[in-house]
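Taking the form predicted alone, here's one chain by itself in C-alpha cells.
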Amino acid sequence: MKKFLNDPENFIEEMLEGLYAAHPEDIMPAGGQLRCLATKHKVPGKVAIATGGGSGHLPLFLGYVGKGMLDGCSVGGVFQSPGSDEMLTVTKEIDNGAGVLYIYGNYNGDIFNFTMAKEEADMDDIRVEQTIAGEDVASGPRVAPGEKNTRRGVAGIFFVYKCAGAAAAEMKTLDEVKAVADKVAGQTATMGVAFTPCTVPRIGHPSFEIGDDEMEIGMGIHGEQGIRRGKLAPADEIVSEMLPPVLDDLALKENDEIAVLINGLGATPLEEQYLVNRKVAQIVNERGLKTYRTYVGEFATSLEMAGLSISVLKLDDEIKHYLDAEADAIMFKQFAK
C-alpha cells in the first residue's frame, strides 16, 4: 500500500482538516465536528439540501456543498455510512426555516441512519423529506413508483444534486424541490466497469482481486459484484457493451435529449475518459439521440480504482433549465448557460 498517510486511523479527520483549510470562506464544521460539513452561505427561507455517505469517493459527497447545489454533508469513514447524530447536526446547522431535503444513495446503512435523523429532526420541528438515488442498472431492474428499488446509487446522483440545488436556489418549496430531485433520480441510469481494486487505508490490502488482463462490467463503487468478469477488451467494445443497457433502460426515442456523464473512478486518465466519450457520442448519434450536455471527469470515485462509469439523464425543458443554472460548489463550478 503506497499512500500519503500518517496513522490510518486518523485518515478522515486529517483529510477534513486539510479540506477546511483549503475552503475557509465557504465551509465550516457544524457544531465544531469535523465530519459535519456545512456551508457558510446560508439563505434565509431557502430549502436546505443535505447529503452524506462514506469517504473514498471525492468529489462525492462533500465536494458538492456550495451555492446552487448542497448546503451540508455528513461524512462517514471510508466506504462507511455516517451516523444519524452527525446527520442531525448538519440538519440543524443548515436549516433556513423552509425545511431540509436529504439526497443520498440507495445503501442500507445510509437509509437507516438518514431515516433516524429525519425522525429526530421532526421532533425538533424541522421538516425533512428524502430522495434516495439508485440508478445502477447492473444492480437491479427498473421498478414502478412505490416499489422497492434495489439499484445502487452511483455517479448519477450528481445530476440529482445539480438540479435539486438549482430548484432550491430559485426558492422553490420543499415539496417542489423534492419533486425535481425525484424526477431526475428516476430519469437517470448508470453502468460502470472496473479494471483494478482499491485499498482502504485502515485495511491495508486491496478490496478484491482481479487479474491484470481482466475487467468486471457492472461493478459497484465499493467493489460490489458486477454482471460479468472477463478479459480486458478494446475501449470501443467495452462502451458498446455498457452503454446500450443504459439507453434501453431509459426507453429513449429518436430525437430525445440527454445529458451524459463520463465518470472516472480514481485512476483513469482524462485522456482515456475522452476516448471513451468518443464511442459514446457515436452510439448516441447512431440512435438519433441529441446530447445537450456532456460532463467528463471524476464525479464519484472509489479511491484509486481504475475504471469508469457512464451515466445518462433523460432531459426535458424543466431539467435542462436546472442543469444549466450556475453552481459554485467547493469541487464543482459551472457558469449559467
Contents of the next structure:
2 protein chains.
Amino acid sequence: MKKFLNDPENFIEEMLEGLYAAHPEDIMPAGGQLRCLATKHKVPGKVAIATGGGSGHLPLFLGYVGKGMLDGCSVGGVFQSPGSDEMLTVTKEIDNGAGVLYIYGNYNGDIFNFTMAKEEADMDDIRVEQTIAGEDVASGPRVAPGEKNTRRGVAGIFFVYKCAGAAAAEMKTLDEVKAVADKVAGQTATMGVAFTPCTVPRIGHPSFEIGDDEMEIGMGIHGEQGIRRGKLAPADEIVSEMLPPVLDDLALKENDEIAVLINGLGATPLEEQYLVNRKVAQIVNERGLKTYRTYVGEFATSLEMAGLSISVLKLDDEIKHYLDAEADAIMFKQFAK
Amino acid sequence: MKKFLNDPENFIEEMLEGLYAAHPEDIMPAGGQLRCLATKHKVPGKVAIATGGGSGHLPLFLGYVGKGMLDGCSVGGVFQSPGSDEMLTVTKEIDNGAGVLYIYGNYNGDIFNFTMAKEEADMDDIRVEQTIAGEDVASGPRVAPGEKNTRRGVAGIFFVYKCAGAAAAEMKTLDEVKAVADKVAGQTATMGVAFTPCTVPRIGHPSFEIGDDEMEIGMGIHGEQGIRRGKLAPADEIVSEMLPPVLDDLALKENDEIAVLINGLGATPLEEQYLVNRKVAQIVNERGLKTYRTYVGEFATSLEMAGLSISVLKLDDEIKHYLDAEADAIMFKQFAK
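What would the structure be for the form predicted in complex with another copy of the chain, rather than the form predicted alone?
Below: every chain and molecule of the assembly, starting with the one above.
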C-alpha cells in the first residue's frame, strides 16, 4: 500500500503537527502534548465535551472539535486507545467549571482508559459523566437501559456529538447534556459493509484478506468480523440487505422522521455514496418514513478502506432542534471563517 | 476494482438521483433533466454562476452549488464534458436577469461546449461571460493575459468558485464578478501527484498502469501524463519536489500572504493529507510566507485515485474578504441547516 509517510513511527505526531498547522486559530495541544487536542474557544460556565479513540478514523475523532460540537479530544496510535493520562490532560484543559462529558465509542480499551481518567478528574474536583456510543447492529443485540451493550460504536456517534454539542452550547447542565447524548445514542443504529482492508502504517500489510470479488456485510471499522462474507453484489442488493435491520432495530413506524448518514470508509468515491443513497431513499419512502436530513460523505473512516456504513437516527422535535443548530467543527469549516 | 454499482450504464443517473434525494431543499434538476443541476435559492438581480464538467470528481463540480457559491452545474459522463444543450438549460434556469458567469476547467471539450452554450444564450438575450481556470503548473507554462493557457484546471478552481460566488452574493455586476474570478484564477497554482489509477465504471479496468513502488509527479486528475514517474519517496521528499514550483510560479516574496489547499484525490486518508501539510507549512515558513488559511480534504477527486494536489492562492485584502464570506455549498453544509 502506497502512503504519504516518512518514518512510520512518526505517523501520528507528524499528522498532528500538520493538523495544528492547518487550524491555528481553533485548536491547541493541551499541556503542549500533541495527542491532547483542545479548543481555543473556551466558554466560561459551559459544559465541556471530550472524545477520543484510536487514530486512523479522520474526521473522527479530532475533526469534531469546534464551536457547537466538542471541546477536546485525545488520540492514540492507529486503532489504539489513548491513555488515561492524555484524557485527563484534555479534561483539565477544557473544563469550564460546569463539568465534562466524555462521549466515545464502545471499545474495551477506551472504556478502561476513559473511566480511569474520569476517576482521576473526580479527585481534582472536575465532575465527569460518560456516554458510550455503540450502535452497530451487526455487532450485538439492542439491549435495555442498564444492560451491557455489546454493540461497537461507529459513524453514528456523529449524531451524538452534534446534539450534545448543541445542548452544551445552549448552556444546559451536565446532566441535561448527558441526557441528550444518551437519548441520541439510543435512537441511532448503523450497519456497515467493507470491500477492502486498510494498512496500518507501522504494520505495513493489509489488516485482513478478502477476495477480489468479495464483500463483508457488518464488518467493523477496525476490520472486526461482520455478519456475512459473500460475493460482491449490485449496490441496490447490498443496500437492501443492510438497511432493513437498521430500520427494524429502531422500531420505526410510518410517518416517523429520521436523519440518514451515508458514511464512506475512506476509498469509496462520493459518487458511489450518493448512488447508495438513491436506494436508501427508495426503501425509506416505501416504508412511509420521512427523511428530515441526509448526510453523505466521510464521517468515520478506516484509513483507505473501501466500503461504507448507513446510519439512521430516529428524530423528535428536540433532536431536530439540536441537529439544526449551528456548528463549526474544524473538519467542516471549509467555507466561512 | 470493487464499486457500489448497479448497471454501469446507469451510474451517472443513479448517482444524481441519490444526490437530489439527499439535498431536496437546495437543488433541483433544471427542465427536469438530472444532469442539469440548479439551485432552489434564486436571488433576483444577482449574477448567476454556472460550472460543469465530467463526472467522477465530486465534490467538484456539483457540490459547489449553494448559497454564496454557484447557482448551477451541468455534468457529463465520467470524465466527459456535458453537452452545450445541458449547459444552456442550466443557464436559462439560473439567470436572474443580471447575466451568467461560466467558470470551468481548461479542457477542450468543456471549452467547446460552454462556448457554444454561451452563443446560444446570447441569442436568448442572456449575457454570458466565461472564466477558464487552468492552474496546474505541471501541464504548461504561465502565460501573459491574452496568450493561450495550456494549463489544466484542477483543484484550485475551488478558490475561483469561492471568491466569485462571494462577489456575486454581494450583488456585484457581471463584469465585476468576472474580474474577481479572473484575478483569483491567475493567482492560483497547483501541482499534483498520483499513486494509483482509478477505474471508470463503464470501462471496468484501471485508467493507467503504475508500478507498486512508483508515483507520478504532476499527473492530471484524468490520468494525464505528469512531469516525472519515479520510485515512491518519503512524504517530505515528495512535498519538497511539488511545492517549490508552485510557490515560484506565483513569484511570491517574503511576507506575502497565501491560502493553501491540500486536496485528496479520492483514496488518500485525511491523516496523510495532514501529514503532508506539516511539510508544506515548514517550507512556507522557511520562505517567510504567511498562511492566512489552510484547507485540507477532498475538493476535486478522481474517483478512487490515491494521491493529492497542493494548491496555493496569492492573497490580497480583496481576496481575503471573499474567502471569509459565508457560503453554504451542498457538499459542505453538514452541520448547520
